[in-house]
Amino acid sequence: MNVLVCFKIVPDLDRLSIDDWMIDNCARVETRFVNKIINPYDESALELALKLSEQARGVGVAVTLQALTIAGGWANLALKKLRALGYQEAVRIESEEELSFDPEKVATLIATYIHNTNSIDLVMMGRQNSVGDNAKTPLLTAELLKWPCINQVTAVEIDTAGIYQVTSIADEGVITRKVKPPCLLAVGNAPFSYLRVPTLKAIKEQAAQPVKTLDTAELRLFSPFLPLISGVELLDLKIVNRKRAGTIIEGKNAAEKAGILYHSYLKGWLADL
């Protein structure tokens, strides 16, 4: 069984001191300074993906590991770390594009990479991410490769028969079902949500390693997918006003406040209904 699992950088916005929540003309906030994390839903993925492949193991199934990322060359470390982790293979799409408003993009180019390698079984990645975290991408590469989608996933086995059974969440409660391959699992507040840090040693072993790149260009060359066209262009971000008027109440103490309210408030409101 092939498994892949797709994950995308962003900056750890915890990191971010109140004063640093600073918007700009173009209402965008400054994180090119803050340290860069797995984005925490894609990290829970590739952690329940670990676990899926011990859990495989221990009923005779090999899992082959395969993670997936669209990034400049800074995503490399991140790539190298889940490889030491024991990843069979780690793969960089090249982009140094904004991709945070364009899922449709995004999922043209999975879908494609899936398409053209052939052998994934299950595809999985978190619900959203917290830049752009329009929670639309699982959803869209899903359609382009027909296969089902089980969305707010937080757990995942396979038996013998290499069927799995999938566990998630939904208004109606906890669902447990039974999927044959292909499909894709769009993580959510899944409980073993920290990805586990590897060795030393592992790390010294992949550190003089390369990271496989393939270049976007020439990925939609091969692309049997038409691009999809969201019809939305981004021209312009305006920050909304949320702040909401208020009014103090005066008074010695709550009984005069109470009076006041209900005199110059709630009486007319009352003498409505």
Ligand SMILES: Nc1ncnc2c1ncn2[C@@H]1O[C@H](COP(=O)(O)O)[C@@H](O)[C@H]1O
The other form holds:
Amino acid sequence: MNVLVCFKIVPDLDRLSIDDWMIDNCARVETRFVNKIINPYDESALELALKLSEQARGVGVAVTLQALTIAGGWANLALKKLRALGYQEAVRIESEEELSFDPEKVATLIATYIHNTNSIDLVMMGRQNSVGDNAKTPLLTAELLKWPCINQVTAVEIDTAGIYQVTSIADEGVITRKVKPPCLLAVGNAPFSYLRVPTLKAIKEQAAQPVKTLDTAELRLFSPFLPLISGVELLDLKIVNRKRAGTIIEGKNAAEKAGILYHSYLKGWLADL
Amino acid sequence: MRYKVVLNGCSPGFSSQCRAVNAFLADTAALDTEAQTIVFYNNPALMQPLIKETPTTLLHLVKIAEYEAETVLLLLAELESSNPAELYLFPGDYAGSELAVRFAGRLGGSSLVGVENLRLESDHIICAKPVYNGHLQGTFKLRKRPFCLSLARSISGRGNNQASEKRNVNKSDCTDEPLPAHLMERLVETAESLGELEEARFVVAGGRGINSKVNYMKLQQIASYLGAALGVSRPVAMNGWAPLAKLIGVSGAIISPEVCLALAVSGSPAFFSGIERSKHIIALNIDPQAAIVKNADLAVIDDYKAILTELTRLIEKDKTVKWSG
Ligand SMILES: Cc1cc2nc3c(=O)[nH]c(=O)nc-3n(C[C@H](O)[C@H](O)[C@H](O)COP(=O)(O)OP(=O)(O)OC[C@H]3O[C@@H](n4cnc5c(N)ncnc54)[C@H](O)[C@@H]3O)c2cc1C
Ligand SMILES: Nc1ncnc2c1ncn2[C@@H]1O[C@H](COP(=O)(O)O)[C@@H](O)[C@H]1O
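Next up, the form predicted together with the ligand. The previous block was the form predicted alone.
First the chain shown before, then all remaining chains and molecules of the complex.
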């Protein structure tokens, strides 16, 4: 079984304070100086795939793991780290383009890669990237490939016959499906899926090995998919103001502050309920 | 502009889907009056009383065996392929936001997820939606028809303007549609506490700063003592301290209580959009710079445990006074 996980590296937006949000003329935010992380949902997808390969080994099924990102050379470090964690292959589709708001283009490239590779039976992605907030790429990739797709996935296992058991969240509750590959999974809020840390020894071993890199133009040449024109264009960005009064209750200790909070505000509010 | 609304009548959230679409339509000018709502449903007994809530008078009820995105997409594409509307509106729940994108993909249209508002122009539409993890709002131009939009989850419900009008109902039975070939088994475990947080009038919301499962359980005791529902931020659920059903935010529950006590959360927009419809927001945080402090009505800068201990003591004292008096 060959599993491909697609991930994007994003700025850690939680680290930007309210005053750090500067929008330029091209409707972009300056994030070059912000710490980069693997998109949170993609981190979960990467960890769930590692768990899957361990679980598969337990039932005697061989699973190979591949990680793929469309990014510039700065993503190589993350790819090497994934190899150190047990990903047999880590591939980068070369692109310095800002693709955060172009899920159609990303989906076309990923679908082309999957089509050309021709041996992948399970694809996992995050459900949404935290810059574009698009929540479209996995769904569009599945549509291009004409593969079934399960969204909001929280866990996946495999049985001896190569059938996947996929747990996901839906509006009506938790759904567990048994599915035959090929299938695409968009990972949502999956508990216990922070990405594990590689050993120093494994990192050193991988550091010298080059990362497999593909050229977008070349990839497109062999694409059975028309260039998908999104028809969606980002015009501008604006900061959302959520400020309320922000009145700070002062007091010399917790008891005094809690007393003011309770007697002057909370008690009355709760009495109205 | 000719539009259709597509709803999931198999979901327990059907009424709130209707309310959100109604609220959105009320704020959107120049849409056709002769619009249609397509509802996929499986239980006629549950569906019948809800029909009056649907956003349009023209209705197409499509009966299916169960809601499986693959099947619904196939049916919807079949239904609409010969004569698609120019605009399709889907609710912002899981099913709606998935369908909007995949349906546009199949019909060669353009889609957007989590749309907050819509303006029609001569040959395109303009929509706004949250981007940068909710820190910013982006304005987008959509050019390819059909336009398929799922609504922002934060759009609050509103009763139907057309509630008293009769519905013009057209029905199809597609219960014979076979399960998709890849699907061998499907088991639904209905969530027990569905809607509990959304309906609560007093909510305590705990964040990563609570630090452990043990503290989450203590918080649960305190919340129930205060008569509050308990919700959490994403890290608390991701660490397995709390069940996922307790998650508040863009990817969890959108709550609108009278009082929300947000403790040990930093107040990132992804979390905050889940609580911003609260009437009163109180933040308990040790960091005066945390976003939640500025975005709350009231804030106490202190250890949440110390404040909660004092609060329960005060309430206890009040109860005792009432008893003896
Ligand atoms: C696409 C996407 C969707 C997301 N959806 C959601 C969502 O639906 N819901 C959600 O919650 N998050 C969501 N997130 C994550 C979100 O961006 C934040 O990472 C998350 O909300 C942070 O949680 P937190 O505030 O609990 O943790 P932190 O940001 O770590 O904040 C912890 C806070 O606790 C305070 N604290 C620590 N100890 C104490 C103490 N003893 N007393 C008082 N205060 C203390 C600290 O000062 C700090 O402010 C999403 C992220 C992405 C990328
Ligand atoms: N540049 C990229 N490279 C690889 N995967 C990506 C890229 N952009 C998005 N994805 C995947 O698509 C998911 C959804 O992204 P989006 O549709 O942009 O919100 C992400 O969580 C990733 O798994």
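Residue numbers count along the first chain shown, from 1. As the structure is a prediction and not an experimental result, all values here were calculated from the model. If you superpose the two forms and keep the largest set of C-alpha atoms that fall within 1.5 Å, you have the rigid core.
Relative to the superposed core, A62 shifts its CA atom by less than 2 Å between the two forms. Put the two forms on the same core and the Cα of P210 is off by less than 2 Å between the two forms.
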